[in-house]
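This document starts with one chain, in the form predicted alone, laid out as structure tokens.
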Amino acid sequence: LQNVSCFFYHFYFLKRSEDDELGMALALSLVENTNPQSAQRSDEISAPPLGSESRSRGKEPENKAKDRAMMNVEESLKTQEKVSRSKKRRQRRKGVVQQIVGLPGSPSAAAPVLLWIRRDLRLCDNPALIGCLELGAPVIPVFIWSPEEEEGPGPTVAVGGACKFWLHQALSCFCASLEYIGSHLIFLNATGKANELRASLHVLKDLIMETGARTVLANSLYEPWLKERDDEVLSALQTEGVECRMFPSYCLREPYSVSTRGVGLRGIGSVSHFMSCCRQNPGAAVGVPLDPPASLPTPSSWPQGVPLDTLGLARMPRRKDGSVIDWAANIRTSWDFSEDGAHSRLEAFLHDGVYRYEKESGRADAPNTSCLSPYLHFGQLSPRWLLWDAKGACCRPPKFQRKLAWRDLAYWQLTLFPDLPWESLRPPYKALRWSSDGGRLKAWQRGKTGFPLVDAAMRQLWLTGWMNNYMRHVVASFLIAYLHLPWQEGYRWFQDTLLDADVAIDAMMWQNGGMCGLDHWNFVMHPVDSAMTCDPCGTFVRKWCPELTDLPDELIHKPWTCPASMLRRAGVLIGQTYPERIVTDLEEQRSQSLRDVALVRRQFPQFVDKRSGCDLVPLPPRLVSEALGGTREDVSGDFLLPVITRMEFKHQQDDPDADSASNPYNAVLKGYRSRKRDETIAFLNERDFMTSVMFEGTQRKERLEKDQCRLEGLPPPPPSASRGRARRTPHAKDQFSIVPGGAVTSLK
């Protein structure tokens, strides 16, 4: 009976499936049908009387029958438990099984626990949330908005407009999730609070005094200014006797725990070097993802909060006439901001897109990427859960799993170089001659550069708040290598318009693309040739640049090369319906960029390694101390380390005035189909030119005949006999019907 009672208690606090409820009913019926005096005969059950062996073979003792029935119930329950555990994790998340048990959802007078919510807007795999349940006390989830602390120092732009909008929607969805399990999310506004100390600390102290809480739990953040804020808050609260704990969950590997000991510093900045450091110096195990709780214990009284709208996260600008500019209308309809939306998108990707990710993730015209980055940034999906699901998929592309390592690498670099978002890591490149043309920058931001692929990507960014990784490389290369605009401008625009704007990832990417990060990009994305790889048929451009819809596939990425007659038929007027190119000579712009790099490397020879030709970067003392085996905690002076440098720059150093075409290490990335497509374009230009000349000649002849008849008073000539006839059937000997390279012959 004691075992049956334990099973009954176990099933009472867990929301089980119908099969499990049937098992519980069976256990209860066994309790009810058992003789009440059987409890007093427990000694007899455990020790059968002497002579029981001599009983008739056809009848089993009553106590043994009950034992057998009890064993059958236990075995049945264990079998159901095993079957339940064997189901996929994505099914468990949907509520089929809830393994984390908290206290009942009834109000309690015990001292509550404050769950400080930041970028962990989820119930699944939330260590701080599960830590609250383990304490066995009422839980008060609280979100504190302090923009002065979140923004970061200087020009960081840690929380842009698009991020604030997503945060507002995600908080609303997370609040609904908490209410579903019987809890509530308290919103507090710390704007302008307590100038003499941290605003969030001031709010937390008031909340502790109001609720009587003696414990604060939260998940860790790793941006340097937020880490400093958290350390101050924890220290101040612990001084007052309040227990504070931080749980690692935002990265797979805590950035401050990564060490280069045993690996060295050669190749630092690359993901391969970072993964070697993690393997050589393993930290805490990743562990198994945690399931969501079935309920949260609630306090006897809730503290007073503010409505979510008062935080101003989704406030839209207004015109002078008072009308609202709803710039997020397309974003609102393009995304599901809930935790369920994150897992649904992950399931859809693992079911279909993951099988094409390895080779086709760069395609802009097909949904081959996961689009999970916003959910990862705001913690609606934990990286550990994503890793486990990716490993559990039938297709396990290392390229997709490697993205999580890139993410951890970015945060590791940000902890080493807190000024990563605005200060070039390679000192000579701070002196690069950047353009100050605001018109070019505005054209790039608005998608009006005259280069269809770049314009389509920038318009997609503005309307949906997202673009895939390949297109981010395209627009970044165009801004830096062809427009000569500083990488900081691109970083700030991305931070303001990307829904997944992440300071660490964006800063590392733009530093590398801007030629001044720890790891140089060994390529430059050509704004036209790269389209042959990511959008060969022009589908992506037609979606976001509808004014170019009627251009043929072969010329849609080069509208300036189209014959006038083709542009006229497509309704395209360069300079009116579609902008002129802001840069006409791409090769000259690339050559100028190389000359500028060679110039600064010559001006600062102390930052160029004479033996290898690599750039030298000063390392922070923490990294130098680790490299020396931890024997010197205080390292004085700058330690210069040769870092990865593009071969193109090393060769340009010998001949600074050479153009990019003569550089044998030219890093411009060509499209996979560039040669075949160039032959096709040449053929189509020739065919269209001859057709246009013939058509214009016929029109001129008809016009002259019509004018002559009018002058002589004669009736107008009959229409041309060729009009209305069916098109001739092309044959093998027709030189205008054979397209080189097997390209499509139809023109729209």
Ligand SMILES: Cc1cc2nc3c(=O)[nH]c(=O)nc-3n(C[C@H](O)[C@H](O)[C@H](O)COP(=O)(O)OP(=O)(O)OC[C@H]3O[C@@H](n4cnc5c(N)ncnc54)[C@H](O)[C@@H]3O)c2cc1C
Second form
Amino acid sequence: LQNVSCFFYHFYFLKRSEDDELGMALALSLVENTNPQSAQRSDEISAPPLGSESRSRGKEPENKAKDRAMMNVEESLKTQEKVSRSKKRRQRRKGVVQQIVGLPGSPSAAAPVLLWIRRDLRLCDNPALIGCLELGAPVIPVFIWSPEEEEGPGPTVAVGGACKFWLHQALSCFCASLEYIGSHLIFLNATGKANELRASLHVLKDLIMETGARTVLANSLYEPWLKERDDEVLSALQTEGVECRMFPSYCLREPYSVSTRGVGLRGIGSVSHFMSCCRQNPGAAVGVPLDPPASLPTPSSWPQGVPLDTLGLARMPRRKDGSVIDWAANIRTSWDFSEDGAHSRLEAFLHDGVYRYEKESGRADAPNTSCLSPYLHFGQLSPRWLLWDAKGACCRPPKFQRKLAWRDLAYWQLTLFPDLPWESLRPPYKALRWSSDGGRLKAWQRGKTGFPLVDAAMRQLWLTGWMNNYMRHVVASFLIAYLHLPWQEGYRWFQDTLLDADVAIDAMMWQNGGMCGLDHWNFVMHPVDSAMTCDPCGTFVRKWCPELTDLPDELIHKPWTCPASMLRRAGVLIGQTYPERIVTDLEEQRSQSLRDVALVRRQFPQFVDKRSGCDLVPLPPRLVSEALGGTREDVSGDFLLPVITRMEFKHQQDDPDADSASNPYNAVLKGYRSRKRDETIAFLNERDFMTSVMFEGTQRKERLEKDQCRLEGLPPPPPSASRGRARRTPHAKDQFSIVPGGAVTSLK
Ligand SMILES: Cc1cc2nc3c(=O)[nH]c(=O)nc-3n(C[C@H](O)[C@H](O)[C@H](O)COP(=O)(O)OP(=O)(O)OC[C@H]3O[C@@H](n4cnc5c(N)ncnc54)[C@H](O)[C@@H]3O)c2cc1C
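We have the form predicted alone; now please give the form predicted together with the ligand.
Starting with the chain above, the whole complex follows.
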């Protein structure tokens, strides 16, 4: 017993320090904060001293109880302290603590500073804004709309319809915030102004001429084409004697500073590899969030801008009879587009939802995720603010903090592979046989596939501009693995309809889902079975597909299996009130998808590693040069790297014509938290019902106890028996991976 408790004691502290690392990896340098301005603020959160837990780990077993009690007290003190500190920061944001950061707002005739506003529509934690204040000159905030520059060199759909709508609303809110502190936001339109000059440069030069400004400040953007534009603008202005400065704030880690040095390239594309790179090469300090200014110095006269409406961001189409098609009506009522809206959502989430997030973020029928992505995308909330507030939350949510690393990973990948939004990273997959069935694509886009879970999610996207992460995986898997439509179609549709459409994240995720990204998903979501995780009672489907409301919970995700009498009673007419399924043989579609992959891997053997069976990806020169120790500047793109490759593809290579059912590594996810757990329960149900009930009971009790401890800031109780790590694919050693007596019906 002593050994067991010793193991759990060690496990607990090791786990705790691992969880800390997740958040700390990117913010590793928080502890050595170098920002002089923020260093003066005594009431900011100070990161827990590194190593305090590892010290506890080394103690003798007899001291453990004492230590643990001490740790509990320390923990709860730390937590209280953090909560009160992030509360103070929130108060400052609301102006409860009236701290004057800026100069008094009297107009000044001195040469003004141009604050070039882009995707940083916020007062809180805005380094460029604070940079302007520190110069002590009048500030002219300006937003330049230049869609051609945003779009970049390929079909990126960088600012789709939904995003434009959000941008319009967010700009209007930000303008109001600036006016509240005595300033103003100038809108300028650069559409069609690019001749031989960059459009933004052209507009900025005119503005500099008009206002006499000698300084331009902005927060950096990292899309390669925008970075290139910014570099050009900066160097052109600097040659004319205008001082320009860019501040990093869009990511926690500047993507161009991430290095694989000391970590290598193995596992590249995964978030763990990325975090190891950040840990190994910490880079500049993340610093603490900056307070919002109480006022901004204003110029003696404001330059002439254009009204926001003339930028054409929220223009609604008209019917032939002249009436307006207000496609955004639902979006307007579903969101608060202001910076305050972002903070209220964050507070509500950290106060309430974050506990459910850590366990149940996959649920579509409950708002268990933060829904902060559009605010992060448009910079109404800085990732640094989010990180610090999350670290201040009672349960210090590790999974949630890790999501910010995903976000940075996406930007890093985009800087390495600027073609990410339109070109498959794995060369053979460019030759994959995709379907060109426009009817199926339209059915998917409009939520008329005949699969309720997919349809509900796609309708939610169309009506509200948003969908949770789990559902994005479900609909992406359906498009790719079951409809065989190219991932680029899904990417472009998402870019046009998502309010948080983000070229870097969207492209990375669609590449991974489309089997050609650096870290392609080792799972495929089944359009029916995945409902076990995300919508077990059909609540989500009932909300977005109301025509199915009266079907019973067990069959709502597969109405085609309902007896005719049941359909009649529920008022469902398949093919009339609800669409027929656009594919009926899911197994065959999956098998075809596997065969197609096996075919291209056979056609391009030079891109398959003979030893490991992994796909090979040509490396960009920057990575190669790093891998070679940063000494080679002249490297070309001839280096091939074996990357993470689905087990089922490797296996299919040996038997290219086999069907998916006979592939032991079949990646289709059964749904629910762990397939292994389902299978164990099904097995026990068959053998010994009593044991099965007790097994479930014990697990539930453990879960409740753990949640309770977490809520109270206590260490988790030791589990009653050690549990293995859930695996996604069955393994020869899995005792219950093949359920005796047949398959588990996952919707039971
Ligand atoms: C096919 C597909 C396309 C996607 N396209 C986008 C997109 O265009 N824009 C976008 O912001 N997210 C995208 N995601 C990632 C993720 O689905 C969303 O970030 C998330 O659903 C946003 O909801 P949330 O704010 O409640 O997320 P939370 O789970 O609360 O996460 C908090 C924040 O972390 C970041 N984040 C979360 N998941 C990821 C991820 N997998 N990769 C990178 N950052 C992440 C987001 O900024 C998010 O707001 C996509 C995912 C898939 C599977």
